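To begin, one chain is listed below as structure tokens, in the form predicted on its own.
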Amino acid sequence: MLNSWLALPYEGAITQLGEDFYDVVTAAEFPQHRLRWRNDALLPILGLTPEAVSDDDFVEAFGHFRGAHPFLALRYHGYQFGHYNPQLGDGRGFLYGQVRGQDGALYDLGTKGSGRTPYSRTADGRLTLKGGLREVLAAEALHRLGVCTSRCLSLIETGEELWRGDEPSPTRSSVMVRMQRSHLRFGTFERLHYLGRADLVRRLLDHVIDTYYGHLPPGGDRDGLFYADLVQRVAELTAHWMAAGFCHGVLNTDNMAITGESFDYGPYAFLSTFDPRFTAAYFDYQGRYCFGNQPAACYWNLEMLQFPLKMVMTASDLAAGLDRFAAHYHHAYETRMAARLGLEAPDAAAIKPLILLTLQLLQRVPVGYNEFFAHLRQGYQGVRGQTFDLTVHLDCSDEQLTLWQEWHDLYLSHLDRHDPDRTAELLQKFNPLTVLGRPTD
């Protein structure tokens, strides 16, 4: 039978941009192919049924890398920890193909750990099995928390021994395939600014708007509308990370997708306790990308993106778009935090005092960040005037008990004004009972 992956009608949207944007590469050959993960939930989006796609189909397509279409290592630069780096690009992965989903959207299938490329520098182009599993877990966890994220389509163990300084070595190798709307990054534009190619910025911007922002109305102001839309997407994404207690770890501009999706999960972590200073990346010595700095980091990345965009856009349009970041962020954060508390209101700011008091409580009472919300979910009985006995599980001082009682009274005053069934639904949707721990947990 024909392999369903090889029979998909792949499109060449990136190749139509021209050879200035990529290098054609060859996948590595591996001594072993053992399918460790297949994401059957994604198959219907591509018009496939899990029953029609065998494990061998996954291995043939995404382990042996059969297929007639070219594999493309994308070119980009980026700001890494605030410093511009012109020596980036896809160093251990490539764009396997682009395919139209049943929803009409174009999706990228991109690899990670598939071998060396012209941008590998001194690296081996491989991915550890642990790194691949962590990305699978991060993407699925965030997806279920309502975060706009890439998803892992497959993970195949490849039978090599790798040496890494941050894992017990030798460690096992793998190759992963990621599915998302686009692998084009802020750094894709930044490279063109570095090269002084306004013509290519214009070509890329038109491609991005036509392909991923087709909902924008036609007219001369589409550029400004695009940037304003991107600002809103990034602000909302960051707000949803913060509400979920998720620390990405490395928010360089080459890790920012032009579609506003969350992707490329390396040293990420979900908070154990509410600590704005928590840093997920062991090599982030100054805490640039600590949990509490994520909104500022994403704002700065959007600001840096203005340099290439100014080559073809007006500064006033860019400034107007970025000026809305804070408003978008706060609205999204308050709405999502309200949902985690089981509350829903037309004006999320109406419960802002409760959110602020909740954060104060989480900082001062010895309870885990997501553990706290899980207790709310488990303790909710759907009755008016109910009480929560979370403190019986904690060793609290008198001062902490007083703060707890203040929060408890304010929370119930809001809870009693909301529909119990809707509260129960929100508590279950946004408060998982199991949350991934830190890398050392």
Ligand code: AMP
Contents of the next structure:
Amino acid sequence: MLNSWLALPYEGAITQLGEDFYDVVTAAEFPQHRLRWRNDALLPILGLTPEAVSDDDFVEAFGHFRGAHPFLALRYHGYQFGHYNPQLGDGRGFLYGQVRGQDGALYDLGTKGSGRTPYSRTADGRLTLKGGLREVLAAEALHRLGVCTSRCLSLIETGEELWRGDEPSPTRSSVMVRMQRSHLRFGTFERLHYLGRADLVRRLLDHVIDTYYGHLPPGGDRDGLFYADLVQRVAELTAHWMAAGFCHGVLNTDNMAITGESFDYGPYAFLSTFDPRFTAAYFDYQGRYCFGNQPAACYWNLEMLQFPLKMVMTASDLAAGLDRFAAHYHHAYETRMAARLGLEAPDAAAIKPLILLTLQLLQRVPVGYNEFFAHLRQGYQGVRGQTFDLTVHLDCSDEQLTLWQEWHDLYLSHLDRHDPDRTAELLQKFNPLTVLGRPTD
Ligand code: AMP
Ligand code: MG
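Output the form predicted together with ligand AMP next; the form predicted on its own has already been displayed.
And the full complex, kicking off with our chain again.
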């Protein structure tokens, strides 16, 4: 029977952009192929029935990389920890193909760990199995927490020994395929600015708007509307990370998707206890991308993106778009935090004092960040006037108990004004019981 992956009608949206945007590469050959993860939840989006796709189909397409289409290592630069780096690009991955989903949207299938490319520099082009599994977990957890994210389609262990400074080595190798709306990054535009190619910025911007911002009205100021929409998407994404207790770890501009999705999970972490200074990447010595700095880091990235965009659009449009970041961020953060507390907040600002007190509580009481929300969901009985007894599970000082009581009173005053069924629904939707993150001591 024909392999479903090889039979998909791939579209060449990137190849149509022209050869300035990629290098055609080949995949590495691996000594072994053991399918470790297949994400059947994604198959219906691509019009496939999971039962009709065998494990061997996955291995043939995404382990041996059989398939007729060219594989494209995408070109990009980026600001890494504040410094411009023109030596980037897909160094261990390529765009396997682009497919139209059942929802009409175009999806990228991109690899990670598929071998060396012209951008590998001195590195091996490989992905460790641990790194691959960590990305699978991050993406699935974030998706479940309501964050707009890439997902992993497959992870195949490939039988090589890898040496890494941050894992006990030798460590096992793997190759992953990631599905997301677009692998085009802020850094894809930044490279064109570096090269002084306003013509290519124009071409790429038209492509991005037509393909990923098709809802914007034609004619008029489409460029300005695009940037304003991107600012909103990124502000909302950042707010959703913050509400999810997620620290991405490496918010360089080559890790910022032009579609405003979250992707590329390396040294990320979910918070154990709430701590704005928590830093996920061991090599982030200054804490540039610590948990609490994520909104500022994303704002800065959007600001840097203005340099290439200014080559083809007006500075005032860009400034006006970026001015809205804080308003979008606060609205999204308050709405999502309210939802995690089981509250609908048409006027999200009304809920602000409760959110602030919740954060204070989470900072001072020894409970895991996501664990706390899972406790709320589990403890909710769907009636008005009920109480929560979280502190019986915890070893609290008198001071902590007083804070708990203060929080509890304020929380109940909000809950009692809400529809209990809707509260139960929200608590379930946004507070998964399976929590990633280091356990609290
Ligand atoms: P990341 O930190 O994963 O976002 O990667 C930053 C840059 O380094 C990108 O250009 C990657 O393609 C490249 N890179 C990371 N790890 C490797 C590796 N093992 N081999 C080749 N290139 C890599
Ligand atoms: Mg990256």
